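First, one chain by itself: the form predicted alone, in C-alpha cells.
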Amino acid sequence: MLNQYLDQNKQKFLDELFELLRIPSISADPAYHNDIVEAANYIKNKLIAAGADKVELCETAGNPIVYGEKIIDPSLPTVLVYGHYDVQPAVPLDLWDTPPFEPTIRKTAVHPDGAIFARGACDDKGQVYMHVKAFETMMANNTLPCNVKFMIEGEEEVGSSNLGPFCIANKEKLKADVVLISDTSILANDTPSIDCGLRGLSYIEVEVTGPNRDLHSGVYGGAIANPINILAKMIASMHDENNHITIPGFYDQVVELSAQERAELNKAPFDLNEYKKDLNVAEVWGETGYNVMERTGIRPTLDCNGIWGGYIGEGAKTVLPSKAFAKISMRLVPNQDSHSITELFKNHFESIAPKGVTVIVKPHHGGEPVVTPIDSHAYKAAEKAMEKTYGKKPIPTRGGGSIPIVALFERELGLKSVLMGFGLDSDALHSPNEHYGLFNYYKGIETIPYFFQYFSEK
C-alpha cells in the first residue's frame, strides 16, 4: 500500500518539492530573511497537511525552527527527524546551466532517469522533504508504527548557532529515542551506504592589512609588503611537501586508525579513474600515505575556501592593495576539538605574519567530529530498511563532511543519530549546478517508512 501511494502521488511530491526549491532561503545573507521565513512556513504547512500535530515556528535569536509531532502512543518509541531548510549562496550565478532557484530536470550519466537541478535540491531540501512525504504516506495508510517529532532548522549552513540553546531549553519537547538525519550520501545508486562517522569543522576568516591605503604599484611596489602576496605565502606555508598541515600541535589529538580499520574502510567500492574523470582532473592530491577514501574520511584537512583583495574589475589597475582576505576551513577527525584547533590556527597564523603587515583572525563557526555505532538497534533498522528497498545491505562509511549538530544532540539530548542519506557525492553540493536524482528522492520516500517499521520492532 505504501508503494502504491507513492506511485499515485509521485508528480504531486515532485511539484511540492519544486515549490520549496523556488524559495531562495539563503541563511548566509540577511537580505534573504523573508525567504527564510517563507521556506519555514512552507515546511510548517506541509507538515500540518500531512497530519502532524502541534506544528509551530519556534522563534530563535536567528532563523525559526519548524517543530511538529505525531504521538500515537507515549509508550512507543519516538523518532526525532532533523533537517534544514536553509541553503548555501548560489554564486557564481554564471556557472549555473539553469537558474539556481528555477528547478529543472535533466538527465545525466549518473542519473539517467533524471535529476533535479536547483540550489538545495540535495542539501537539504530534497532530503528533508522526503521525510515529510514519507510521513504523509504512513499517515494516509494508517501505518505509522511509532511516534515521530520533526525539528527542521534554518541555520545549518551558517553553523546552527541557535540550535544548541533551543535544544537546551526544550529537552522535554525533543525527548526521543533516536535522531534520524538525511543530509549525507550513499556510495552509488546501486551501492547503498550509511555514514557512521563525520568530520568536525573549524571555519575561519582572516584579514591581512599592509599600508593604510591602496598604493600605486609602480611607486611603492617592492618597498611595501603587498597583503595579497603575504597572505598567499602564509596560506601556502600551512602544508609541507607531503601535504601535511604544519600548524604546531594540529595532529596531537588525531585518532589513528589501525591497519585493520583502514582495510575495512577500503572495502567500499571506489574507482579512482572514474573519480578523476568526473572531476576532470589528471591526478588526485592530498596527504602522503593515504588514499582518496582515507583523505576524505579519516584525515583532517585545511583548505582555503575563498581569497580576495585588490582590483578584480575589468581591464587593468596597477594597485598595491591595502588589505587581503581569505576564508579557511579545517575538517577535523576524532578526537580533535574545534575550539582548540581554532586557537592553534589563530596563534600560528599570527606568529608567521611578517612585521610589514597586521593580521586579524575571525572565527566563524565549527563543530565536533562524531562516530556513531553500527551495532545499535537504530543503525540495524536503517541497514535493514535500505536492504529492503535497494536489494543489498548498505556499507558503513565515514563521511568527509560535517554536521555539527550530531555531536550537539548527543551532548545536550543524550541521543545518538542515524545518518541515512540518499544523495551522491557527485551531486555538486555547495557548487553551481547542484542536483538530486529523481531515483534518490523517491527511493528515500520509499525507504524511510521501513526504518520506522524496523525501529519499532524489538
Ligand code: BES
Given for the second form:
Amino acid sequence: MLNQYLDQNKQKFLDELFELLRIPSISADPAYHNDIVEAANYIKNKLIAAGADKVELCETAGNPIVYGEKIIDPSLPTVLVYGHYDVQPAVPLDLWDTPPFEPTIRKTAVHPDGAIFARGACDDKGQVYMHVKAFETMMANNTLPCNVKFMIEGEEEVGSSNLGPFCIANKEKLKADVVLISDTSILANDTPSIDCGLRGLSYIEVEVTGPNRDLHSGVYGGAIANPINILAKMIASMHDENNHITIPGFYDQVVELSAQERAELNKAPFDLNEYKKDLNVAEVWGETGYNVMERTGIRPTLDCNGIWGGYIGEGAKTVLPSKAFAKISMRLVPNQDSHSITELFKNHFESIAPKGVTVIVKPHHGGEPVVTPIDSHAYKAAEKAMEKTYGKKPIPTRGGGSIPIVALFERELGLKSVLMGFGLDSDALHSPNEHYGLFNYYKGIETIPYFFQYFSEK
Ligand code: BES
Ligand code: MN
Ligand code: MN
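Please show me the structure of the same protein in the form predicted together with this ligand, now that we have looked at it in the form predicted alone.
The complete assembly is shown below, putting the previous chain first.
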C-alpha cells in the first residue's frame, strides 16, 4: 500500500525536491537571507499540504525554524523529526560540473541508477524532504501510527546558535519520545548502517601579527619574523611524529574504547584500497595505533581548514606580510568538552608564539560529542526498519561529522536521538558536485514509515 503510493508519486517527489534544491539557502552568507526564508516557506507549505497542523515559521535572532506537527492521539508516542534546510556555500563554483543550484541527474560508479547533483542534495535538503514525503505518504494512506513533530532549522551549517535557546524556551511544544534525524551516512548502498555517535567540534580562528605593516621582503626579510612562516610552524608543531596532538591535556578526557568495543566497531566492512583510490591518495595519514575508521570515529583531530595572508594575486610580489590567519577545527570525542578544549588550545597557542609576533585566538562555534544508545526501543525500530527495506541488518557505526544540537537535545530536552541517515560519505557533502543517490532518496522515503510503525509497537 505504502510502496504503491511511493511508486505512483516518484516523479512528483523528485520534482519537488528539485524545486527546494534550486533555492540557494546558504546560511553562512547574509546575502542569501531571502533564499533562507524562501526555503523555510517551501517546507512549511509542503508540510501543510501533507496534512500537518500548527505549521509555522518560528522567528529567532537568526534564521527561522520550520515547525509543524500531527498529534493523532496524545496518549501515543511522539517522534520529533529534526533536520536542516540551510546549506554550505557552493564555492569554488568553477569546480562544479553543473551549477550547484540547478539540480541535474547523473550516474556515478556508486550510484548506477543516478544521483541528484546540487548543493544540499544530501546535506540535508534531500534527507529532510524524505521525511516530508514519508509523512505525506502515511497521511495519504491513513497509516501514521503515532504523533509526529517537525523541527527543521536554518542554521545547522553555522553552528545552530539560535536553536538551543529555542529548544530551551519551547520545552513543552517539543515534548517527544525520541528525535529522529536523517543527516548522516550509511556505509554503502548494499551495507546499511546507523551512526551511534557524532564528534564534537571546537572551531577557532587565529591571527598572527608580526611587523606593524607589510614590508619589502628583501629589505627586511631575514631580520623580522614573518607571521606566515611562524604560523605555519606553529600549526605544524601541533602534531608530533606519531600524529598525536601536542596541546597539553588535549587527550585527558578522551574515553578509550575497550578491546571489545573496538573489535565491534571494526566489524564494519572497510576497503582501504577503495578509500585511497576514491580520494586519489597513495597513503592514508593519521594517529599511530589507529586505523581509518577509528581515526574518524573515535579519535579527536586538529585540522587547519584555511590559511591566508600576504600576497596571493597574479605573479610575484615581494612582500613580508604584517599578518597571517588560519581557521582551525578540532573534532572531539566523548568526554571532551568543547569549551575546555578551546581554552587549552588558546593557552597553548599563545604559549608557543615566539616573541617577534603577537597572536589573537578567536573561538567560533562549537559543539559537544554524543553517543546514542543501540539498545533503545527507538534504535531497534530504526534497525528493524532498515533491515526490512535493505534486506540486511544495519551495522552500528560512529560518524566523524558533528551535529552540535544533538547533545543539547539530550541535555535540555532529555531526548535521545536516532541518527537514521541515508547518504554516503562519498556524496561530496560540503564539496563541489555534492550529490544524493536516487536510490538513497527513495529508500529513505520507503524506510521512514517502517520506523514509525515499529517505534509505535511497544
Ligand atoms: N550533516 C553534517 C554532519 C555529518 C555528516 C555527520 C556526515 C555525520 C556524517 C552536518 O550538516 C555538518 O556538516 N555539520 C558540521 C558542523 C557545524 C557546526 C558546521 C560539521 O560536521 O562540520
Ligand atoms: Mn547536515
Ligand atoms: Mn553539513
